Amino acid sequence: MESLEDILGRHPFFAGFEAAHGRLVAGCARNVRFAAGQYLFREGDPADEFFLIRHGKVALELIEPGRPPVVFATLGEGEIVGASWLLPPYRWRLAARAVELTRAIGIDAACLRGKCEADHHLGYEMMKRFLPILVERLQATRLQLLDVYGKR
């Protein structure tokens, strides 16, 4: 049977990650499963876990009261869902919903934050890996907003 450490080691997010750091992260990990339509998290909820998608698709949604959710990105295998766990107030600023059966690894945020605080090399490595994802998603959202609202 595969360990979570082995599974994490094969996930693209952890490519080239030091084995010792992989063991530390695996200590905060668990397998999770979401049925189609089930929310991984909703806007305003505590950001107490983030997810590495192993199989399936997850829609990132913006909620506007009285209107249907606006999907601004759909993520799949090999991608990360959630970054609000990194910075206070540790609350989700969007919602994430499984579009289809989705299997993922959930990483306990408080556990990992504690390990990053104790081992700044781990914390720096996590930041180096999350920042490009955040910049890429910001750019994708910007382009989508231009597409939706930029038409005159």
Contents of the next structure:
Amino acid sequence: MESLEDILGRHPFFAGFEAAHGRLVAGCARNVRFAAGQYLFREGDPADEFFLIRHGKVALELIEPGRPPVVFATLGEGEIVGASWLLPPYRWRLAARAVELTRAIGIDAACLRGKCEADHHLGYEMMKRFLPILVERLQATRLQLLDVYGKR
Amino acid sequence: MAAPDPFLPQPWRVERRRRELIGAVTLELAPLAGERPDFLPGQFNMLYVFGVGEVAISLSGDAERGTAFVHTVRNVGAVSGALTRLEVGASIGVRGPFGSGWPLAEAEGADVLLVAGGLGLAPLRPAVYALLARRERYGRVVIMVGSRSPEDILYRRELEHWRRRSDLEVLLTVDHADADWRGHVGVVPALIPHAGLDPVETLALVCGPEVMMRFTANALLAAGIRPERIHLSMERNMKCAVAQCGHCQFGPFFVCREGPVLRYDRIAGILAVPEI
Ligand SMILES: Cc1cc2nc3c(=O)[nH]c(=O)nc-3n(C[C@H](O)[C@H](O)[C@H](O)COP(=O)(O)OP(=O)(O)OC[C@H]3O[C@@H](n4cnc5c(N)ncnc54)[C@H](O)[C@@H]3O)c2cc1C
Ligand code: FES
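Starting from the form predicted on its own, produce the coordinates for the form predicted together with its partner chain.
What follows is the entire complex, opening with the chain shown before.
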């Protein structure tokens, strides 16, 4: 059977990652599976695990009181769900719901935070991979905010 | 028959009118005299609502079929609003077709990626018909469409029909949706890294609001597509449409003559200059 380390190594997020770092991360990882409609996490929950999607689709939702949740992004194969685990107070600021059957690798956040503190090379590698994703998402949000398609 | 004076609107009649979205309609126009001139996918006409004014509107129908000019118009102001309110039987003035078309000959042998934002799908639709008419000449054909919400997707039924074809890949994304929407949510450039494009083989045709096209071009470059393989359809204000008045000037180009379809490498330097 394929080890978690092999699966992680093939995920685009870890492209070019050192083998030793891969082993450290794999030590915090587990396989997870979400049925269509199941929540990976909800707003306010402790951000104690984030996810690398292997197959499927996950919707990021924000709740407006008195209204149905608004989906503002979907993420798919090769993408990463969740960044709040990086920053105190380590609580989710949005909800993530599987739109279809989704298989992912869950990474224990406290475990990985501890390893990043202990080995700043690993921490820096993780940051170098997370930051571009966050910047891309910020850019995308800006474009969404401009609401370019309608009558202005 | 001598070609009509390009400055002189010819009388055409609204044959059919279909409401597409809130504030957007498709008009089919028939000539009151003679036949519909040929046009290339990507070209536009000047439509004149008598007593109101004239605006540039892309051709959105099949260049190789039918006898009408098909135009999809969104109400954003006086003239486009009057166009969307025209009833069947009304007459309007038409000049055109004008401008350059999509580089479909250059696309032969290549994979073709079409990226549309909002009403930008209208000028790309004739290109889709042309690609399908000679499907065997092209590699993969991928259509990406971004809209504000599921209710704002233009030509939705036709897109669904295309999606069921095995020789087209259609990816829809919306800026936001409720939980019932099962498709993608997010901006259209975010789809590009996941399409598995072969950067050397792909030629990209992009149409939408300028800011969306800039983001899309950046994502295409990041995916390894060369700037000279990216083509954008620019919508700049038109007046004469025959390279006389300078209204549509965009750096060294007159969009009415060299455009509206322009190669990205030729315009990249001026695309983000606010004064141009
Ligand atoms: C080559 C070319 C092809 C075009 N193809 C189409 C088409 O297929 N369908 C279509 O509906 N329109 C198309 N347009 C845009 C159309 O020409 C303009 O929307 C129209 O000129 C607006 O005129 P108006 O008198 O209705 O509005 P105006 O009174 O001139 O403008 C009203 C408001 O709308 C804004 N506005 C003007 N143009 C646009 C625009 N393109 N998008 C968003 N807001 C705008 C103005 O800034 C202003 O705030 C095309 C333009 C060009 C140059
Ligand atoms: S519209 Fe007059 S020069 Fe182009």
